[in-house]
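The chain that follows stands alone, in the form predicted on its own, written as C-alpha cells.
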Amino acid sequence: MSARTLVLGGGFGGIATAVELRRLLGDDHEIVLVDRKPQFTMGLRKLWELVGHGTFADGSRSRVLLARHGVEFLQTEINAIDPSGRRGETSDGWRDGDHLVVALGAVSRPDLVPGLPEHGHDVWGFAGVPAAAEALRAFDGGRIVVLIAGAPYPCPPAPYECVLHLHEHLLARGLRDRTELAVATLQPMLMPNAGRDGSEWMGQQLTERGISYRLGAKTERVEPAVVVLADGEMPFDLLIAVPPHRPPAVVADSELTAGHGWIAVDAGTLATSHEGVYAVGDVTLIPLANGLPLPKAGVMAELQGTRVARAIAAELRGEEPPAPFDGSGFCPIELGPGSAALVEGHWYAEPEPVVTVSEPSAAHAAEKAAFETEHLERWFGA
C-alpha cells in the first residue's frame, strides 16, 4: 500500500519538502501539496517591485508546474488542521496523510497597530506593495520612515535593505537631497540575529548614507503623518511598515501552537509533539541559546523542509534518520541594485550564535539573483 505525505503550504519550506521527497522516493509514494494561491512568488520581489527593479510576474510560477516532480497540487483553502489525525480540512473536504508537514508561513497583521492600515504601507504582504510603489512614485520630497512595528518577522535584514534601496532610488530620481530617511525599530539593536557586530555594521551603512535610526521604538498607534511611540513621535510624509506577524488563523486554532503562539518543534528534527507531524519555516518558533528566535527566512525554511523530507524517506525505507538540522544558513543583504553583503550564521551555536558579515560586492548581488533563477528553474522548469 502506498504512503502519502500531506504538505500544507507552498512556500520555500513546503516546496522543498515535496520536491526532495519525490527525489528520494518512488512513484508509489503520494505527495500532496495544498495552498490557496495558484502562484508561487519569490519574496525578494517585494522590494524590487517597490523601487522598480523587477516585477512580481518575473519571479512567479504556477504551482501546477510541480507536477513535473510528481507532486499533486491542490489549490484550495485550508479550513482546519487535525494534527492527531495527520489531516487538513480543505474547501474540498478532509485530506489526510501518513505524514503531515505544516509550512503555512507567517501572516502580516497591520490591523494589530491602530491606524497603520489607514496611514501606512505594509510591504511585507504582497498585496500591500502596489499601493506603496504608487505612493513612492508620487513622492516628491519630505520624510520617509521605515517602521519595524513587530517582531519576529520574516527576513530580519529586509527593512534595512528596504531603506537602502529607497536611498538609491531617491538618488536616481534627484530627490535624495530633499528627503529625510529614517528607520525605527522596536528591537534593542538593528539586527539582533546578527549580534552586536552585525548591528554596528548595519548602523555604519545607514550613517554613511545619511539615514537616521532609532532603537527600542515601541509603536502605539499611527495617526495622519505621525507615528506615535511609547516615548515620543515620528512625523512622516510616507510610512513603510513591517507590521506584527502571526501564524495563520488555521494554525492558531489547531493543537499545534505553544505558549508563544507559534508552532513548537524539535530544533534538530522539526518534529512537533504529534507523531508523524512536522512544521517548517516561518510558522515555527525555535528559541536559540541567547533567547532570540531562529531567523524566519526562506533559506532556513528550505533547509528545514529538505531535512524533514529526508527523515520521512528514511523512516519509510527503514533507514537511519539523517543528520539533524544544524541551524546554519546564509542571507545576502542588498545595499542597492548592484551590491550586496553576505550574512552567514551558525545560529544553534552556544552560548551565542556565530554570525559573520562579508564586505559588500557586486558578486554577492549577482549570487542573490542567481539564487532566484536556480530555484525557479529547479522547482518549476526553465
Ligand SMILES: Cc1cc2nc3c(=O)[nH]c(=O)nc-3n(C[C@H](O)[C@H](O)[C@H](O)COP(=O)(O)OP(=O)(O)OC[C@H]3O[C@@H](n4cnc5c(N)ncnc54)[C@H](O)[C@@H]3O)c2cc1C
The other form holds:
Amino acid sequence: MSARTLVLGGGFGGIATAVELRRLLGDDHEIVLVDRKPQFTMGLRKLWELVGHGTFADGSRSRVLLARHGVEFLQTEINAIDPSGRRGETSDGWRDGDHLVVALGAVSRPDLVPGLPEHGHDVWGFAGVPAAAEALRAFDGGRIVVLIAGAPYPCPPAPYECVLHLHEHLLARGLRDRTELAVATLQPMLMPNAGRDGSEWMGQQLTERGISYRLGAKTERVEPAVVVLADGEMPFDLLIAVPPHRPPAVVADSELTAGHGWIAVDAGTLATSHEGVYAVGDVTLIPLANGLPLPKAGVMAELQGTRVARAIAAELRGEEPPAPFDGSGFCPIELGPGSAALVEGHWYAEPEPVVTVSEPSAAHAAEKAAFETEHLERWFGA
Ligand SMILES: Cc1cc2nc3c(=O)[nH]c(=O)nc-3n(C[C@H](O)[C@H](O)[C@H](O)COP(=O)(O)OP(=O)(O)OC[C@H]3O[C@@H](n4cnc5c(N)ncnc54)[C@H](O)[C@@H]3O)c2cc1C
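Coords for the form predicted in complex with this ligand, given the form predicted on its own:
To see the whole picture, the full complex is given below, headed by that same chain.
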C-alpha cells in the first residue's frame, strides 16, 4: 500500500525518522521532510566554532542530499500545523501525510531575559555564535560568565563543556591567569539529569581548573557588565548565555501542546493524542520518575525518530509494533579539545534514572568527533 509520511523539521529527530523509514519501506512510500534551513549542522559545532576548533561550514551538509535516501526535502517555512488533518501549512501551501512526525526542536529565547540580547551572547542559537566568537577573539583578560538563564535547554552538560573549552582556549592564548571564569545556573545542582554524583563530579572538574560556580542563580535581568540575580549580582566582561527555551511558535499555536507548553507524548511510542501524529526530540517534554524531564539531546531525538519510523513501517506492513523507546542513551562530555567523559543514562529507570559518568579519556573525545563524522556520512554521503 502506498502512503506518505510528512516530517516537519529536519534536525536529528526528523532526519533519523526519514532515513529509517526509507530503509524499511519500499520506494512507493513517499517521505517528505520540511525545514526552513537548507543545511543541517550539529549543535556541538556551536562550541567548536566559538573557541575556534572548527567551523560551521566544515560540519554542515545540504538537506537536498537526503534525496539519496529517496527523501523529498522542501525548504520552506511551516506556518501552521493541523494535527487532526495530519498536515502542515507551508509557505508553498498545505502538505499532508498518512502519518505526521513533528520534530521542530526548541527555540532559544534571549528576548525573555531583559537586557540579555543587548549585553550578552546567545550561543545556543546558531545565529549568535559568530558574534560571540568575535568577542572572544577580542577578549584580553577579565571576567567571563557562562549563564544558564532557563531550563530545560538542549544538551544539559553542554554549558559546562563550554566553560571547559573556554578554560583550554584561554590557556592556549596565555590569558587564563588574568581571566576569572564562572558558571551560574538557575538549577539546584550542576547537572540534575546526572544526579547528585554526576553533579559533584562536574563540580570537581570545574574546581580543579579554578572555575567557580553558583547554583540556584535566578536571572532577573542583564545590565551593562552585570547579571542581576534574584539574590545578588555577577559582574562580567564577556557574557555567554544559555537563554530560556520554548517550542517554536508554530507548535505553541497548534493543538499539540500540553499545559507545560511542550508536546506531550507517550514516553515509549512517542505518539501524541492525535491519531497518526508523533512528536520526537527537543519539542517534546517527557517527565521522568524523579519529576525531571528527559534530557533534550540529539542522541535522544535520533533514537526516538528511529523508533517512530519502525512503528509506522510495522503498521503499514501489518506487523507487530517494535519495542518501545526505553529512555536509554549516551553522550561524551568534552572537557576540552582532547579529553571527554562518557555519560550513560537509563532515564526511564524507577524510582530514579540510573546515570554513570566514565573516567575522561582521549578515546571518548575521538568518539565525539566520530559521532559527527559517522552521522554526516550515513545521512548525506561521503
Ligand atoms: C552547544 C550545544 C551542544 C550540543 N551538543 C550535543 C551533543 O554533543 N550530543 C547531542 O546528542 N546533542 C547535543 N546538543 C543538543 C542537540 O543539538 C539537540 O538536542 C538536537 O538538535 C535536537 O534535535 P531535534 O530534531 O529535536 O531538533 P533540531 O535539531 O533543533 O531540529 C529542528 C528543526 O526544525 C526546523 N524548524 C523549526 N521551526 C520551523 C518552522 N516553523 N518552519 C520550518 N522549519 C522549522 C529548524 O530549522 C531545525 O532544523 C547540543 C546542543 C547545543 C546547543
